[in-house]
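Presented below, as structure tokens, is a lone chain in the form predicted alone.
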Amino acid sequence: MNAEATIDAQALGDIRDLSGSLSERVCETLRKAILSLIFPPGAILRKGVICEQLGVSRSPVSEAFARLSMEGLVDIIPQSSTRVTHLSMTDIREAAFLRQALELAAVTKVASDRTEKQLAWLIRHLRLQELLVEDKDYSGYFQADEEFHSTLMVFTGFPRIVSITSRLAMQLNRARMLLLPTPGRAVETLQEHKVIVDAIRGQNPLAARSAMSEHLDKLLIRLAPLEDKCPELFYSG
């Protein structure tokens, strides 16, 4: 896809509501737009338009572009343009493989060591997920899904695991956004989450690991056909 991104100020949000330095806030709002596919793979990002819509100078936008480039979310072509990177099925499979290894280890530990407070959070969060599914709020459910998985990592007590899995998830989550409209997918995911929480409730590490493995395996199976269905979003080479 070589279409120029339409920069929507409302879609980008107000960076004054964010924390951090100016360049960090610009980076966060652009990252969110890329991961949510508001700026799709292949879209051209015009620095001047972004500056105008966000009300900032060119310097923090340039710094944000550099950071996003390091994260693999944009390609900067000197003296030419900055484009949102196309998806790569190779990168998606690698990210899924690495993330699965970490999540299986995490859910095994959480099931063994969980506290009553942690279990209560998981049960409450399942109720939130149910409401989002009932309302057919698939974008909200996607965010809740991410929170469910990231909180399990937090519950391990190992803070670096959270940042590592977050980085791994970036390319994976862009592809996952394409699955949101799939009929019945949110309902299936919710049921899979319930099985995981039931195993954690029973402090059964083997059952929790098995449930998580089945859950993550299904995701990769559903992602596999995307390259054929949406070839314009993937690298052609």
Second form
2 protein chains.
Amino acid sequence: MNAEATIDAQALGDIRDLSGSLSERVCETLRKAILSLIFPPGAILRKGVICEQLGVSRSPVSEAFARLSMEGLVDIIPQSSTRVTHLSMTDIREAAFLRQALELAAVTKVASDRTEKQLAWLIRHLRLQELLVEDKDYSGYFQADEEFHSTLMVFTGFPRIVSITSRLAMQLNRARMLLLPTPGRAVETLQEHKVIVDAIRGQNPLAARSAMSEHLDKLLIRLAPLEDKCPELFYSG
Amino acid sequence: MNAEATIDAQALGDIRDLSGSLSERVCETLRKAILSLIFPPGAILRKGVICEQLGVSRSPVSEAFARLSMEGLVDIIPQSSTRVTHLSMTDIREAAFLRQALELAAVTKVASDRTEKQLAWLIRHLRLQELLVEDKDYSGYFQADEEFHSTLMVFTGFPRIVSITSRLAMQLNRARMLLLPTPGRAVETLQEHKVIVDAIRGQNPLAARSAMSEHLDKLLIRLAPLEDKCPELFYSG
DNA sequence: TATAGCAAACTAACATGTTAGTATACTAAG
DNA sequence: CTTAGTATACTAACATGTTAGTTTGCTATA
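Just the form predicted alone so far, so send over the form predicted together with the DNA.
The complete assembly is shown below, putting the previous chain first.
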């Protein structure tokens, strides 16, 4: 009857497994639920239900909603309700643009300023990635991929850039969850990572930038058909 | 006796002059106070005093603190206190890096995708800037400068990028408040804006990018001596 | 049947009460 | 005079009560 069914908030996990303030733990729990589509786009987040399920009061849940709203994962409708945002290709493209802007700036800087130690880490990490691909451990490779990109940003020496990028690219990451990992893509990804590291080794900022640019473009290309494949997840379905 | 004197929260203005939710208005009021150094770096924000001064309860003030914390304007020390963050050259450099990454990506895109209408706006705005410089209306020019940069980002077609950039560059903007506007700098700025628009007119992304890059670098150069000039505003003074 | 008005139920936003952790000032011991 | 211990005052974080605005579904009317 109702396409925008409210959620039962089952299986949210236990917030006691996490650290930090109660608000942070609630936020983390809800974020995970949204990214994994336990809370699908359009779902109404019922505060009372979530409070009960997690065993907390409304204060930390309210603060969690506020943070998720800033990340673009929920829409707060004043005096009315809070819903999981639908995916939108516009938002995804914007998130991709923002991520690309920051990652390109980062890799450009790292390519010119890199230390030998940093280069050694990158090369060692490439070998790790090779092993994971050989073992066909694709969820392991997914994690290693994330680590590769975030460490590259850490190497800029700017501490906040990693968390900022992940927050800005949240829409992108949510959509990425819908892509099934394929063996072929893992091999390609590894190859592209190698080209990037090669450019960093040669301290060639322009080459590093364009290699990273091509690498990141691939994601948006793979995401494009998603809107037709699962229209119910997108806005105005 | 106490260098980190608490503030009397005088002259915070009236929140009724603003729109939006109470939290937003409180946040805006406090942000303005921090940026204008009414609340100097290191000052302790006393929630009770602020509540009384603004005539609101602790809820909206708490939420405002949380937002300002994300912008890096205040440090929340759990179970203890909330203080205005000191300036730090590291933070300022990071903010400059982030702003530059986003603005360069934006101007590059705009230079290749621009419409005739957008170009016309930019050219018209340059004439406005000329008039302001001729009239020596430097505070007017300051505003026009902001408008020039933000509209350039709006022209990317991505709606969130302007507010994101301003939030990420908050540390930079705070430091910029300390620079006194000089006639010479306004003339230079206008000249640099003209070079950027010229590149956009010619649909030359690389030229636009490097023109913007040089333009933005100037700010950091002018900011560099600040740490020696007013050490009390910086961390570990 | 369609529609306008109304009431009940729900929600975000705000106010206020409570708890637990932190810093500071004071006191007592060395 | 210095230092260790303690008590007090303060705060963020959390819980709960209240308010005002929105949506939904019902009913009465055309």
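We call the rigid core whatever largest set of C-alpha positions still superposes within 1.5 Å between the two forms. Positions refer to the first chain, counted from 1. The structure presented is a predicted model; accordingly, all values stated were derived computationally and were not measured.
**Q** After the core is overlaid between these two forms, has the C-alpha of Gln191 moved by 2 angstroms or more?
**A** The answer is no, as the C-alpha of Gln191 shifts between these two forms by less than 2 Å after core alignment.
**Q** Establish whether a shift of 2 Å or more occurs at the C-alpha of Leu98 between these two forms, with the two forms superposed on the rigid core.
**A** Moves: no, less than 2 Å.
**Q** With both forms fit on the core, has Asp228 moved 2 Å or more by CA between these two forms?
**A** The answer is yes, as the C-alpha of Asp228 shifts between these two forms by 2 Å or more after core alignment.
**Q** Quick one: CA shift at Ile50 between these two forms, core fit, Å?
**A** Displacement of the C-alpha, rigid core superposed: 10.2 Å.
**Q** Thr29: how far does its C-alpha move between these two forms, core aligned, in angstrom?
**A** Reported C-alpha shift between these two forms: 6.4 Å at Thr29.
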